[in-house]
Structures are given as structure tokens and as C-alpha cells.
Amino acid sequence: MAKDLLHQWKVSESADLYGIKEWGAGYFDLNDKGEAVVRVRYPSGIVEVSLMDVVQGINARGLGSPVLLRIQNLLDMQITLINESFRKAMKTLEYKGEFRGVFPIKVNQQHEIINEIIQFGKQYHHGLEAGSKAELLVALAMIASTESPLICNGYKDAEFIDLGLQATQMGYKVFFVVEMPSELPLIIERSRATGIRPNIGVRLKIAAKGGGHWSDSGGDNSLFGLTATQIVDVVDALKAEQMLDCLKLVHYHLGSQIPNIRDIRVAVQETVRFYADLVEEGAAMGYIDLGGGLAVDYDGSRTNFVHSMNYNIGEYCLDVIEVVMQVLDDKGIEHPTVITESGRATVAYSTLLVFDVLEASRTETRDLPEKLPEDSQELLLNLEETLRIVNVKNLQECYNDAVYYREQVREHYKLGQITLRNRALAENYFLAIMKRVVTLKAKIKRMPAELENLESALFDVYYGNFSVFQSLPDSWAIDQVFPVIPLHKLNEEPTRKAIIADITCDSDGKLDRFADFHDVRRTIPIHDLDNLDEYYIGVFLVGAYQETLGDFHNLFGDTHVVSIRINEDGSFDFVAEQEGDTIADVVSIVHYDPKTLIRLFREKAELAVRQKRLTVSERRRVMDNYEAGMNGYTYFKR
């Protein structure tokens, strides 16, 4: 009670603890009730909506969690921010060209996302990038403005090229980016056959490399792109065909998330040199595509850490335009249209995953006896003695002794020399010693290496109602860190430290890497579940790649998806609801016929009736349950 009087936990402390003001980019924060909120800017001011109010609305509609929540306003605001930041930079530096944003469909292929980007982005002539024939067909149908670039990357067969040429004939700005030398002859051949002159670009294999997970996207060993020699070959081939006027664009891709602005500047400078030389070779040019790489600050540290960025969007735009101008103005070359393929930065903020916590496994000791009987086994007596005498002066020694005694207990148990109950008692003594060591180690001046990260081994496991592999595949595949916070109770101190396990039966199905300032912490501060009927957690900034890459591990399917739009008066509308996959849906994906499965199980139930194991009425209940399960949600239902 005295401690409570001295210090009452504040919402601001939770905001600092989880870093929401830093990674939230002004879109996310906490309110006075201790709930996570989303903020949207209107001309009349900032509108704030509690995410728990949204969760209650989802539950009231019978969907429940897990659910992927899309906030359409945030997608619109990021499109505006990118386009207006480039416009501002161009005006400030007196740049004579234009900017065109392009969204790579692979980053999030969902219809709702693409449609919103195209419809809202139409005012900016925001375009699309297609890297496959399927994506090209989507892009050709969805693109709304003939001024919007359609960038064609990836392998291109004759059918792909013909589709793009026909769209060019219809007035659309379709660019075939030559990534492999073998592509150019086919483009030339199809152009001759159709009588349609293409817009051609070349992807550069630049020497510059970015940092982070995608460093191999640039440099000499990158998978795609043309060397300087191959680019000369392209120029000569086009000259020979009287088609050099078709070469209009240079393109490079440094990586999906480039945290260091210096890497971006170096890559842009090299790319503009190629552009200038191609102009001097006689190519028409006019467009420079700087690919992706505009980062998202997942940890809020604003550094060159892999999950962060040491620049903001305004600085990025100014640096890009400044470098382009420095190179081209020296040579007297007209300013081209600058294109960027900022997919991650466009969609990451707009989507979060919401799930409820089902239960927790705690690292807590059971009640220990006041004193062990004198005839107890020696190893138990040793552990009891270690717990009794541990202090600041002998901390290292007691830690080493406890580890040794625990290992001996386990060896004796394997040999049948210690009972199950005594092993359990020994484990409780060991855990009590470790907790005492963690408490005392803060008082010592020189920290032994073995004790530095001891806290990280003393964590709870909170079980969340979701699948990492379906909803957060990058956290498993490439150790991507996403901001994770409770959506409520943030006016109370989180007293537990935990990792979060999903409900797949896989040891990799967990979140044990959490955003921290220029670091990754292995546990998350979290609230005790005692006396809580429900506890919701949000994983933020998941709009890029996660839906595209998700798989069906353990046959957990797509979650429910809900989209909201926040209104200027502070209300919000549910503008789209999509129920998650049923079990019938996911078993169909792996080539089971749900009707056949029901028939096979019905035959088993009928056999059980003949064998007098079930009555006819019991058989009916069994079949009702089976069919209801087949048509039900793949996730846990309370």
C-alpha cells in the first residue's frame, strides 16, 4: 500500500515503456483510460478513436478475434504524405520534373488495398508495379489514370509483353523493365509483330548496397539487373533496330527497408550517372525509377538499426531530389519524372493484428516448506541451504551452486534415484534462487557475464489466439520485429515479463523479439491475467507483406478482416467485413473435399450405431458437431 501511495502508475509510463509515440508516427497513442488509440488528422483537427471501442464493435458483430484490422484513413494519409513530401521537396529545390508514386502489388495483393490506393491515389496519378502475369492482369484492370505509371518487372513471356503493348496502345504508361539480357529480343520481336512501340526501361545492377535484411538486393551479386556491359549491349541493340527512342527509364532496387539515408544517397547518385550517360547515348529517357527502400521505423529509435530508419519521409525526398539535381544540372540534362516504389511505407501503418490471450504459463514457485526434513535427499538440502544464504557478496557462487545442483537432480531423476515430487520441489527451489539472484544483482558493481541476461530466462508464456505463420510470417522467417502492445489496461503497471506463443503446435510459433530502442528485447512487459475476463493485444505496422506471405501451418486459415473509416466527428464506420477461412476452406486448399470427409465420417458414425457404441440420436449429435466444425472458424472459440 505504501508503494502505491508513493507511485501511482501513469499512462505516460506505459507510452514510454512500449515506445508508442516513437513508432506510432503520430497515428497511434494512448488515451487517459489506458487504451491504445488511432489518430486521424482532418482540416478541423485531430480525431481520436479507441481501438478497444473498435474491438467491441467487432465482437458485437459476431466476428471476434483474431482479426486483421485495416484503417483506411491511414493508408490515404501515407499516400498523401509521400506524394506531398516529394512535391514540397521539388518546389523547395526548384526541381523541374514531376513525381509519380508506384505501389508494388506483391507488398499487399488484397483487392481492398489495391482499390483504395488506386482510387485515392488517382489525384496523384499513383501507379502500380507488376512482377508477374497475374499481377499485370490485376494492374491493367485496376489502374485508373493514363498518367499513372505501370512498371513491369520480373520474367516476361510473349503473352505478358503483348498485354503490356496493347495497354500502351490504349494510352497507358506501361514500362517494360529489362532485368535479364534475354528479355530484350522478345520485346523487340513482339513490338514488330504487333506494330506497337514499347516503353522500355533497364534495371541496373549498381555497386551500391543497402544495409539490413535486403542488402543482397543491390551490389554485384544481386539476382536481377544488367551490368554496365549489358546496358551498352541494350543500347546498341536498340540503335540497330531504330528503337533507341523507346528507352525511357532506368530502374534499380536497393532493398525493401533501407535504414541508412547514406546508402540511399549513394545508390541514387550512381543511378543518376547511368541515366545521364544513357541520355548522352541518344536514348529518349525521361523517367528514373528509384525502386523501393523507403523504410518504416518499427522500433521508434530513428537510427540506422535494421528495424528503424535514421531519416523521415521529408528528409528522404529532399535528399533524393538534391542528388538527382546535382548530377543532371552539371550536365545540363532536363529533370526527369522521379518514380519510387514505396510499398512498405505506403501500407505498413494501415493494418494491425488483434488477438485475445487465452491463458498464461507462469514462472512462479509453488509454496516451499518452511524447512525440509533432516532425512531429505542431500541435493534438496543443498538447494534449500543455497536459497537461505544467498546474498550480494556470494551471488555468483550461489548461482553456480544452484545450476550444478539442478543438473544433478535431473541426472539422478533419469537414473530413478529421485522421485517425481522431489524433482518438482527441486525445480521450485532453483526458480526461487534465480529470482532472488535477479533481485540482488542490481546491487552489485561489477556484473558477472553469466548474470547479465538472467531476467530473459525467467519469463511467462502467454498464449495468443493467432498463428504466427499465417498472420506474422516475417517474424518467423526473417526475425522481423513488429511493435506489440496490450490494447488496454495501460493505466496499470504491467508486472509480468512474457513471450507470446501462438496456438500452432510448433516451437517456432511464438513472438520473442520485441521492438526496443536500437535493440531487440526478448520479452514484453505485460499485465497479470488474474481477474481479467479478456485481454487483447495488438501487433502494429503489419500491412506490408504479411497477408501475402502467410501460410496454412496446422491448417489455420486467414483471419477475419475488418476495415474501418474514421469520420471527422470522431465516429467510425465498418466499411468492409470479411469472415476468416472456415475449416472447409482450408482443407479444400490442400485438396480434401469437405463433402467427402463428411461422408467418410458419417459412415464411421453409422458403423458405431451398428456396433451399439452410439444410439441413433447420439449419432445425430456427433454428425451435427462434425459438420458445424467443418463450417466453423479455424481459430479458438471461447
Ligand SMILES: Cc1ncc(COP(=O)(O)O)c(C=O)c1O
Contents of the next structure:
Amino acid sequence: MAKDLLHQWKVSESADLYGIKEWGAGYFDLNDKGEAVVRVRYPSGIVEVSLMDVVQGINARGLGSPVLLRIQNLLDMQITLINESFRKAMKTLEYKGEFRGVFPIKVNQQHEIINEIIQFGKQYHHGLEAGSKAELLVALAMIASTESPLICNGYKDAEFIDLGLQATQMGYKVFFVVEMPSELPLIIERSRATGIRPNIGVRLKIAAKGGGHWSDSGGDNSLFGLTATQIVDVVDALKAEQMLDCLKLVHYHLGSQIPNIRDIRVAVQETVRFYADLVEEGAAMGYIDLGGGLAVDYDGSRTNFVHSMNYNIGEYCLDVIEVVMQVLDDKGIEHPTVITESGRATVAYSTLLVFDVLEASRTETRDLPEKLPEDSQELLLNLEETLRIVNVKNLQECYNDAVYYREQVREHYKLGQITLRNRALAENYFLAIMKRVVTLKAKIKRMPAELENLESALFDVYYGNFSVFQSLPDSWAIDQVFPVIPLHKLNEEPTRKAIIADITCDSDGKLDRFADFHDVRRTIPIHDLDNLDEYYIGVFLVGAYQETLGDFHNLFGDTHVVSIRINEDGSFDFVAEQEGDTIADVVSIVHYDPKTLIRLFREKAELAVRQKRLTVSERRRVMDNYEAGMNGYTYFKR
Ligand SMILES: Cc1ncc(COP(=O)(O)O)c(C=O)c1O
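For comparison with the form predicted on its own, would you give the structure of this protein in the form predicted together with the ligand?
Let us now look at the entire complex, which starts with that chain.
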């Protein structure tokens, strides 16, 4: 891996290695000092801030890592991008309707995020999507413009419907999207009881399916939505109640992170057919809601790979509008307001997780003896010989032998026939052979399959101060890949290869899938920790879904959250600061009373005094420690 000594590693080589220009979408890059930077656009030009300057600012405020860093400007810029791209596409294609974006609260429910979307999005009448009663209550309080749609998906009981109807009476644009046939009679009944006419939508169970992680949200087997037959029933029921003028919207959601633009076009086309037929049935209509699915290019490859997308937002908007027009213009139907429920694409960029590396465990061979004593155990002598003779011609054979001998050593150890020291020596010989095989295999033409990924078995383990389960749950649950890079030292060659383990002591608590242009790489190139006081890593594009789905595995709680706003003059302000959970917070979640725990422990300390195991002043120190721990951060403190 190390290049020749004369080669001076360049920042541009790090940029290529980590692909930051590709997945960074113009927001993230590296500066000449070898630090990761964030860039935001102002009318006067682009402003750049080093993420290490932000980290120093966080440390100076006494918060430390791990920390979730929000960059408010990026959220604003994505809202602008989505709205302006639709406006531009509509203008280019001479579309007569309008665009309205809505943010699905489930994607990131945090108050700060919803507030920013509503306040900044006001200029575009950006709305909200609620999928539960709790989300509806949030949306009703937060929504700021009567022009912004409030889309109600999910299960709706009478209380839910009454709240939505009352908001409609107050002038808000609330849409009840019927997802189950049973919902319609309740909406009709509550409308009759309150005398308020609802805006009704129907969620379609379309035949089209998207690729990506959530492809089951579309297609015949999707859990939600109405079939063609059930939609006909809705039309007939509304007709019978003289409420067909209330039916205004069709909606579908193909699933999140749709990587292929072709799937999006096919789904839009099918949906617009339904829309046209409902117009012809006499429904009022006027709105077509295309759900979420707009992807994020996590690996920067611009392909239809599951972590990528083979289109950009501009192309997405043009394709959607073009398909809507093709179907409706043929039939002479007026252009409706197009709504999208893009969650991931709106928030993913705005947040990154920053953590420090605590230590590294290297797969390094210790110094091996010049020569083993002749009376050494046979398996050890075999391993020594294998290391001595391995060459390009016998590579595969030596590899197989080494694997066999190591297995035998482990078997003998179990039976008590090999000492601990000899087992350690054997493991070191094995590692030395594998390293030699990796060096030599570069010289062979036809690579045996077994040897192809050998490097990835020789990785180091870097221990990061974070919990995958709390901060990056999708990486564990659905193998989601996020861009991961060191935030500094990028003017130096990263000479090691590693996976990153968290501190949950769970074997699944690790990052071992990293963004790459071709498929996924199993290790990350990383710097040697020798002579480094601190080493920070950033996991980028984590603003969507991660905060909501995180859990308290091993009682690691919410991390600190810090939000910054970058100013036009290149300075930045800390605009919000949320301290992470204390241990008292997380034990309370699992129904311990922190005060009771302190009392129980105090009783133990007092008993120890009586038993003369502790002096009174030692007891006091022990209790101070315990109580400080209870009120402290759940993560590792340096
Ligand atoms: C109904 C609905 N709309 C929108 C979304 C958001 O999708 P995305 O994050 O892909 O934009 C979801 C997410 O699952 C959803 O269920």
C-alpha cells in the first residue's frame, strides 16, 4: 500500500480515494490543508468552512464527540433545489399547474428540522406529510401557510379525522388520503357529523415496482393502497353521498431510494392514468401526489446501484412533468398541482455524525524467531517452512497449507496439546504467510477465487466512539452504505485498511461496508494512529431516517446535536445545541429511577465501610464517582 518514499501524497489523491467530489454533490470537498470542508452558495459566491474548525468549536464548548452536526444551510439549499428544479422543469415544458413539496415527518421528526423546513420553505408553500396522529398534531401546530398542503397518510380514527376537518375549516389544505377501504365510511360519517367537507385523496396500489431497499412499497404485494376495484368503490360511495367534489388527489409511494429513473417514469405514467380516469368519472381532482423515492447518491457512482441513482434532481423533475403532460394533454385534461413527498433527498445532506477514534487493533505480525528450535512442535515447523518457501508458483498451495495448519493448531489447542505461547506463535506465522500471499498475488495472472478478497481479511479494527445502533441504524438493519471519511490528515497517505467497530461490544456494532464506485468496499483506507493525539471521522448524509430509528442498545443514548449556520462572510454560528442523553436519562427510559439506583449503591458503600473495606473518605469518593457517572454522557470520555 505505501507508495515509494519520494512520492508526496496529495490532497487530490485523498479526494479520489474517498470519492468526495462525487457523493459530496458540491457541498463537501477537501481543502489544501487536507481537511474536509462544507461549501454553501450565496449570491455573492461560494463560502467554505473546514469541518475541523467546527469540531474544535464543539470541543471548546465542552460537548465533545460523538456529535451529530447539522448544517442548516444545506437543508435550505436542498429545499430550494427541489422547488426550483420543479419550477424550471415546468417552465421549460410549459406546464400550467404548480408544484408543492411536502416533507414526510417520519423521515426526521426533530423539532429543529421541521421548524427549519417550514420557516425556510414558506416561500415555496412547502408542506408536511403526517403518517400518524402524533405527526398530525405536530404538523397542525407547525404548518405556517394555508397554501401548504398537509397530507394525512396512515391509519385515521375519528379523533384524527375530526382534527383534520377542523383544520380544513380553519382554512388549511388538509388532504385525507384513503389507504384502506374502511377509512372512507368514517370520513363520510365525521364530515356529516361536523358539517365540514373534506379534501379526499386515494392511495393507489399501482402495479409498477421500484428497485431499491423498499421496493415492496409498490407493486401488487404492497401493504398499502387501494386496488382499481376499491377505487371504483370509493367513487361510487362518494357519488352516492354527493361528495365526488371532495375527491381531489391521487397518491402513490413506490418506496424510498429509487435508483432507476425508468421505474419512476413507469410509476408516474400509471398514476396519471388513474388521475385522468378519476377526472372522467367526475371527481374534482386537481392534485397528483407522487410520494417519496427521490434518491440520494451515497456512493457517487451515478448508477442504478441500490446506494446510488442514475439521474439528478433536474432530470427527475423533467421526466415527471413530461410524463404527466403526455397523458393529460392527450385527453385535454387541465394540468394538476404536482406534489412530491421527498424526505431523504431533503434532509440527508444536512447532517453528519462526527466521532473520534479511541484506538486501533492491528493485524500485525510480531517479530518471528530467526529459526525455530528443531524439537518444536511439528505444526509450528510446518508453518515456518510454508513461510520460507511461499512464492508465485506455489501460492495457492501454500495458502491452503497455511489455512490447514492453523486449523490443526486450533484443534490441538482445544485438546490441550499445544501451549498458549505456541498457539500465539502459530497465529503470527499464519498472518505472516497471508501478508506474503497478498504481496505475491499481485504478480499472478489468473487469480484463484479464494485469494481475491484476502486483503479484507487482514484489516485493522479501529474503535470509534459511537453506537451504530443509536446513530446509524440503517447501516446495521439494511446494510445501508454511507460515505465515511477522516475529517483531517487528508494531505497524508492513509496507509492502513480497517473496519470501524463501535463501542457497543456487539459483533454487529461495526461499519464494514463503505461507499465505492464499483460495488461496496469492505474496508476503509485510514491513517496510522501512531503519533496522533486525536483522529476524527465523519459519516456523511445521515440526516434521513437515522435519528428516528436509532435505539438504546447497550444503553448508549442520543448523541449531542449541534447545528451551525454558515454566514456569507465565511464565519459560522452555533445556532442550536442539544446535549446528548445522560446515563440517568437512558436508565429512566428502561424504568429505573436514577435516585433509587444511587440509594441502592450508597447502601452497598455503607456496608463496605462497616466491613472495613472502605474508609469513610473512600466511600465519599466512590459515591462522587457514581453520581458523576449517572449525570454524565453515555459515551466514552477522554
Ligand atoms: C408515504 C410516504 N411518503 C414519503 C416517504 C418518504 O420517502 P423518501 O424518503 O424516499 O423521499 C415515505 C417513506 O417511507 C412514505 O412512506
